[in-house]
Each structure stands twice: as C-alpha cells, then as structure tokens.
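The form predicted alone is given below as one chain in structure tokens.
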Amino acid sequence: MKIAISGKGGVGKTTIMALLANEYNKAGKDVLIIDADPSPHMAETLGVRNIEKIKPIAEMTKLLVERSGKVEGSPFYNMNPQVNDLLHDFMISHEGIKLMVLGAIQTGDKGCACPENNVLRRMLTKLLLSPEQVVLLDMEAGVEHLGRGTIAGIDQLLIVVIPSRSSIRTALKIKKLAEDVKIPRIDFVGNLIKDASDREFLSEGLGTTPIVFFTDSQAIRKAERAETPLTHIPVPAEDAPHLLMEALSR
C-alpha cells in the first residue's frame, strides 16, 4: 500500500502520518515514511535523536550532480542513475519504522537543475516500488506537487483538512488535481475537531464526510511542546489513528 498525505500548511498532516505509521507498525507491517516536505520534521515527530545531523537528500547538491553523471559544461546526464546505495545509506530506522528524509523535489523555475531532480525522482520511484511495504509519503503543503506529477505509483491520497474555509478551498483544489493525475483513491481526513459543528462544517464544505476525524488533542500539543515522540502518547478515547488504518484497509 502506497499512501500520500497532503493539505494546506499547518493542518497537521505530519502528525497524522506519524500516528498512522505507528498503527501500521503495531500491526506488524513493514513501514517506510518518505519525508518529501521542503521543511521536513518527521524525524523530530517520531523522536529520532540527533536530528540536527539529518540533512535532506534534496539539499545534497554535489552528491546529486555526481550521481546524475552530469559533466560541467555538458547538457547531457544519466536518465537512469544508480540510486540503490543511496537508499541504503540514507535510510533511518527508529523503533521499527523506516524513514527516508528526501526533501522536496523542486521545479526548474525555483532554480533546481534537471539532473538533480532526476536523481530525486528516481529515488522516489524506487521507494514506491516495494510490493510488501506500507509506504507513507509526507508531501509539501498545497497543490503544486500534484501539478508536477511527482507521485505516480501512489494508491491513495489523504487530504487533511481543518474546520476553516481556506483549508476546505485548498483541500478541494488538491482533490481536483489528484483526480486529474488519476490517483486511484482520494479521501479527506478531518483534524483539530472540537465538536459536532466542526464535523458538520467540514462535511458540508467538502460535499462528503471525511473518513475519520481527529480531535483537537491536548495530549498531542503537550507532547510536541515537550519534544515527546507522538508515537509515545496515550491512545485517545476515539482512537482515530486505528480507525484511519481500518478505513484504509476497506
């Protein structure tokens, strides 16, 4: 199963993906998280130590240029670079969950040259090919990444949305682009829910009911402030992470 998660900035997509990864891990699944956000902090969310030593591969320009086979002054580079060793060398394992901090695949108009992009895309494709792993892709906020078509091979897209009109507008834009690139299954996940009116507001604004609602959790907020791994917090009464895993299996 290959699941991507997206949404407007600040809606809690990294938090929800970490909690979902923990559920799959407890269920005995082989779990890999790919952090493809331009400001990755999944490692911190999971409680990985010495995170200051973790550098997103997207920022390793010299390494990416070398691996692309590009020669200075030449327009040519290797379209099928070898990346298997990079996947091995830069993959982190923490409490049974694997993590690859990829960083964002940038567009040409942001100053990122094609050879580097090609290596990153090749790595992402390889990571998504594993038939047995549960692969969770934490994407950058917004909608641009879908327009670039960087998530071919994804089975499911989760769009995290909070009870605000701007979040709903962004979520609906993401859904439209996801449909355009033919992602097989697209679902909304409600977050920061306080009461029934929040649930109704989201369901009406989206035109459908999210497959699960995560409450506005004091436990999560305290854990983040105390730098406690979210995977260590007590299970909430509604157990939304488990309900989400069950919904994805149906």
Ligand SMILES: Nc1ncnc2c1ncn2[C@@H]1O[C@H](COP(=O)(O)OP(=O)(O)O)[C@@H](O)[C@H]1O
Given for the second form:
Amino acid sequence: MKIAISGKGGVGKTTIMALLANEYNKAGKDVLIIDADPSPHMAETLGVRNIEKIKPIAEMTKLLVERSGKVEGSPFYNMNPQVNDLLHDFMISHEGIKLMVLGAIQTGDKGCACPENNVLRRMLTKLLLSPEQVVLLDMEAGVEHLGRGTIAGIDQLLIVVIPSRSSIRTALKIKKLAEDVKIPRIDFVGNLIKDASDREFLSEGLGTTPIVFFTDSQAIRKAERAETPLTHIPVPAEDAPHLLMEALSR
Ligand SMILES: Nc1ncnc2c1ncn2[C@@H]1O[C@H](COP(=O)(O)OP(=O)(O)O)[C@@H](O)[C@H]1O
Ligand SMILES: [Mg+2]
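Beyond the form predicted alone, can we have the form predicted in complex with this ligand?
Expanding to the full complex; the earlier chain stays at the top.
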C-alpha cells in the first residue's frame, strides 16, 4: 500500500504521518516513509539523531540512470531489479521504521527539483509491495506535486485539514487535482480539533466528514518543543492514529 499525505503548510502532515507510521509499525507492517518535502523534517519528528548520515534520493539520480536501460525509441528508462538493492543505500532504519529523504535541505530558491521528482515517480510506480509493506509519502505543502504527476503511483491520499477557511480551500483544491490524476482513494483527516464546533465547521466546509479527527494535543506540542520523538508520546484516550489506520483499511 502506498499512502501520500498533503494539505496546506503547517496543518500537521508530518505529525500525522509519523503517528500513522508508528501505528503500522506496531501492527507488524514493514514501513517505509519517504520524506519528499524540500524542507524535510520527518527525521527529527521520529527522533533520528544522525540526520547527516541520510543520503538524499536526489543523489541517486545519476546511479539510476547508469543502472537503468533506456527503452528503445522512448525517452523513458526501465528500472531493473538491481535498483531495489540500490534503494537500501538511501534508507535508514530507526526503531523499526525505514526512512528515505528525497532532497537535501535547501536554502533559498533552488528552482525545479525535477530530477528528484522523476526518481520519486519512478520509485512509486515501479516499487512492487507485498501486503506487509506500507510506503508513506510525506509531501511539501500545496498542490504542485500533483500537477507534476509525482504521485502517480499512490493508492491513497490523505488530505490534512484544520478548522480554518483557508485550510479547507486548499484541501478542496488538492482533492480536485488528486481526482484529475486518478488517485484511487482520497480522504480528509481533521487536525487541531478543539471541540464539536470545529468538527462541524470542517464537515460543513468540506461537504463530507473527515475519516478521523486529531485533537489539538498538549502532548504533541510538548514533544515537539522538547524534541521528543512523536513515536514515544503516550497514546491519547481517543487514539486517533489507530482509528486512522483502521479507517484506511476499510
Ligand atoms: N494535533 C496536534 N496537536 C498539537 N500540535 C500539533 C498537532 N498537529 C501538529 N501540531 C504541531 O503543529 C506544527 C506543524 O506540524 P507539522 O506536522 O510539522 O505540519 P506540516 O508537516 O503540515 O507542515 C508542529 O509544531 C506540530 O508539533
Ligand atoms: Mg511537514
């Protein structure tokens, strides 16, 4: 299963993806997170200490081209089986969760991340997964990646939305684009929920009820400030991460 997460900047995509990864990991799944945000912060969120050890996928571009055969008469490359082994060089494993990072941390404007995105698209469309494997794709804010077709190989898209008008607007725009690129399943996930009126506001604005609501959580806020891995915080009473995992398999 390949699941991507999207939504306006700062709505909690990385947070929710880390909690979901933890949930799948506890359930015995083989979890790989791909951090495709140009300002990646999944590693910190999971409590990975040796971040500089992570080789970004962007560096794989050359190797991939070297190792993949060009398809006759077409501009495309075929990914051969060796590529699967190659992937391991770009993966770190932390407390049972595997992590890959698309690009190095970038400062200032860098222009198009096209080669990285081509690699990512190729990986997502060519990676064959067993039922025990879950690939989670953490993305940049906004909707450009949908336009570029980077997430063509995705089975499910989660759109995180918080109780604000602008967040709903972005979420609806993302949904429309995701439908255009024919992602088989698209769900909204509510975050930073304080009360019933927040839930109602979201359901009304989206025209549908999110599959799960994450509460505005003191524990998450504290963990972020103390740099405590999100996977170590106590399970909240309503256990939204578990509910999300269950909802996704329905
Ligand atoms: N349910 C929540 N309760 C409290 N704080 C949250 C919650 N979800 C996210 N946050 C905080 O909001 C900030 C942005 O979250 P993050 O996951 O980094 O957003 P994104 O990946 O969408 O940019 C972080 O400081 C995170 O700790
Ligand atoms: Mg993020």
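Positions refer to the first chain, counted from 1. On a predicted model such as this, the values are computed, not experimentally measured, just so you know. Under this definition, the rigid core comprises the largest set of C-alpha atoms superposing within 1.5 Å between the forms.
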| query | finding |
| --- | --- |
| Glu132 CA shift between these two forms in angstrom, with the core used for superposition | 4.3 |
